[in-house]
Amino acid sequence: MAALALIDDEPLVRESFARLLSSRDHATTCFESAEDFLKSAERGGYDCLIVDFRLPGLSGCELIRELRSQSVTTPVILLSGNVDESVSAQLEGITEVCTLDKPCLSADLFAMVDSCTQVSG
């Protein structure tokens, strides 16, 4: 079982992903914004972060950069409706980040979570 943080501003996405991940016995804590996640006491206590690219306030990439500047090296799965060159350019130089198109197949999400949590755990 992995401890996951899911950061997405869409309630339906948070609810469906959390339910899906719990079917694989992953403990998933949901946050509605990057700022909410940064305020949490256990921001470094997760095996993997699942972060939406487009968040109000700090974007997913900005959140990842902030965490890396604080030496938080938790693997991240960045969700985007369209992973293209502009997303890749924003991720340049950031380590331990995988991208996943949204919507995604549950098998793809599970495989990526498994891959990220094996690296960190």
Second form
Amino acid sequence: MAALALIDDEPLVRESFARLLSSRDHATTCFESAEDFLKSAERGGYDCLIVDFRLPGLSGCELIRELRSQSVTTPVILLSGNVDESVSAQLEGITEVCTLDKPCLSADLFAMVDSCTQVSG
Amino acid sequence: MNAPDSQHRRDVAQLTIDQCRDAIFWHRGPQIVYVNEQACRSLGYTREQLESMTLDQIDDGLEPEAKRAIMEQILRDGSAVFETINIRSDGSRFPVELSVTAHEIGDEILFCGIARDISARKETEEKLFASQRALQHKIHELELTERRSILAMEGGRLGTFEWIPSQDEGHASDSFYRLFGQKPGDVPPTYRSFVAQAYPDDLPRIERVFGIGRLRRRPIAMETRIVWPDGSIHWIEIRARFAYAETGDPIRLDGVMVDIDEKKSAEKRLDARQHELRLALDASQMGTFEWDAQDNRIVYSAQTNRILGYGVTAGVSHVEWFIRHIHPDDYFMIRRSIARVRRSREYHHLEHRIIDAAGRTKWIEIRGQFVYDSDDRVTHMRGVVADVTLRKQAEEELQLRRFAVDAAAEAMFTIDLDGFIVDANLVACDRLGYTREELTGMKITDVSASERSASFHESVAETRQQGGRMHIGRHRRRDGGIIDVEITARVFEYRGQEYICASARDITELKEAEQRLRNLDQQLAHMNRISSMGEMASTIAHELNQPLAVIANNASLLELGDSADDIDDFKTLTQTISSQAVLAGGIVRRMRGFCLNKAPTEARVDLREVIEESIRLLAPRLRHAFVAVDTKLQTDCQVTVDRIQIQQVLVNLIQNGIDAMSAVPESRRQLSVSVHSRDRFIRISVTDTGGGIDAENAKRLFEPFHSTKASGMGMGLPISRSIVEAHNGRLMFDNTTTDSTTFHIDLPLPNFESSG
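Let's see the other form, the form predicted in complex with its partner chain, since the form predicted alone is already up.
What follows is the whole complex; the chain from before opens it.
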């Protein structure tokens, strides 16, 4: 059981991910945008962050950079429709980030969440 | 008789026989036993040959029946003379007179035939028969002629008479009386009775002619009038001759009288015709001439003389006088023409120049005909001549004008008000593939692929009303090809008749160029849409991934049995899956529809749908750019447009608006789309709060490749404007406020489209 944060602008997407993760007994807190998340007090208290690549306002990548600059080292799963060169370029130099295709198989999501939470401790 | 003596006599006899001009045959029955030299010569055989032949082989003149009869006669009378035909060795035949005698020599009967060639005699006989036949024919003809003349006389046209001057009494045929309108024997044919019926004006002449005939012994021949008892006047011709006694006194006048009423009335008619002809010639200013081959002189009328520039009298001159006036350039042409006409016996018809007495060049038209005698020699030429200078000048002027009309670049037609082509220039002929002769027999509706007869009359009425008219039409070539033409028509009047002069400019190439341009526009518009789509690609991919992620996650939940106990939750999950799938399908459909490359097709559409569709297509971009959208759409927004193209214009304008607002705070990013109908058009307005367009950009806004965006192609607005203008609309922008920009799309309302 891990404490997760999910940042996505689409309510139905948030809801479905949250339900899926709760089926594996993960507690998921949802945020609508990067800005909302950054404003939250517990932004450093999660085991893993699941962030949508494309967000209104600050993008997924910008959010991770901002967190790292604030020394928040929580592992991040970046949800992306298609990871191409431009995405890879934006992720260059950022640690503790892995990407997951969206949509994805639940097994892949669970495996990735498990590996992230085990590493972090 | 001793042997030498006998031998000598035999030799002499043989010689005599051989020298004889007749052929001699001795035969026993039909078998020839001896022939003389002449027989061999005339038949073309040797003696040996003949003496082994039978008579049948050389005779071809007698039937077996006749032969038997002759043989009987010979045996009964001892001799017979008859004619037959002999055959020579070469098969030719000749007539012979054969005299055959029978002789008892020893105990047998031998026949001696003497044959004389009678070819010459036969020929003479033939000739005699022929001339006899001819004579009989002549006699027969004479009889016929006589019978005919009797018939003619009895028909009343010809009467014969004899008159005894000393007693003033005479005899006459029955028809003679009829010539005088009397019954035969009514009045005795006396000079008195003749004079009594003479036409009073002719009487002095009758007396003079009869007097001269009597005294000078000349035959009387005169035409005179007589008055019938019923008062009618008739023409007769009298031919008579006096017979004289040895004393010199006339004892009898024999004569014939002929009814010449018909001839006289024909002559009268001819006179009238000649008079009419003269009048006609005078009226048409035609001169006449007659050339006599014998003395090479020309008799000419006063008008001919006038045409040549002399006085007004008729005259006679040597032909050289006329030739002198021929224009030197035309001389040989005339010579050739005359030579040809003389041979071919055609009508001589020529137009050529002359130089008249005053040195002026004139055009004359000559029509004439050679007259030939019975030996085919030319005796005369008669003809008429007219001065056609004015006509020729007019023709030349017309020809010059025709050159000009033919040289025109446009096809030109002159059409009467019934639609018949009266004239067409060369361009018209070449372009349509007809000859001028063919075209001028046709109706304009025959070559017009766009105009029917009914509408032709309408357009004529319109053209007349306005004095001229310009419209686009189509012409059909003879080979069926279609030419697009721009027709300029105007009405003109010529000699009280109205005509239409129409010039047709070939605008096929123009049309084709327009079509190519339209195709190019379509391609460009499509490229613009694809490019718009490219700009939106990442947002759209994301947009699509959202519902797909929801579907995938919900499906996983179902699979994991998360809602196995809760039937309502199960339903919610599956319903979400369905609606998200439909949402994803909608995104794909909108995208695909927007990217289609199809020829513009106009249809009635509701602009509200088009606007909503465009906003939906751009929803992810709008959301990610934090742009708030509000729409003010009135209820009735029906227009006839190409849906995709108008959507494209909207997408371009909305995208521009989003881009324009990227620099302003999120809270002030506001995009408004409204639709409302104005007077004659419907207006779509797209307003952004992007801070307006500066004056420099405003000037170049619709220029191609002008863009303020780093990634922009600069084609969005030019293409949008051309699309709106293709719909007979206008695309404008309103830049009056500093913090916002509004683009207006004005589209004509259906009712006003036609006048647009």
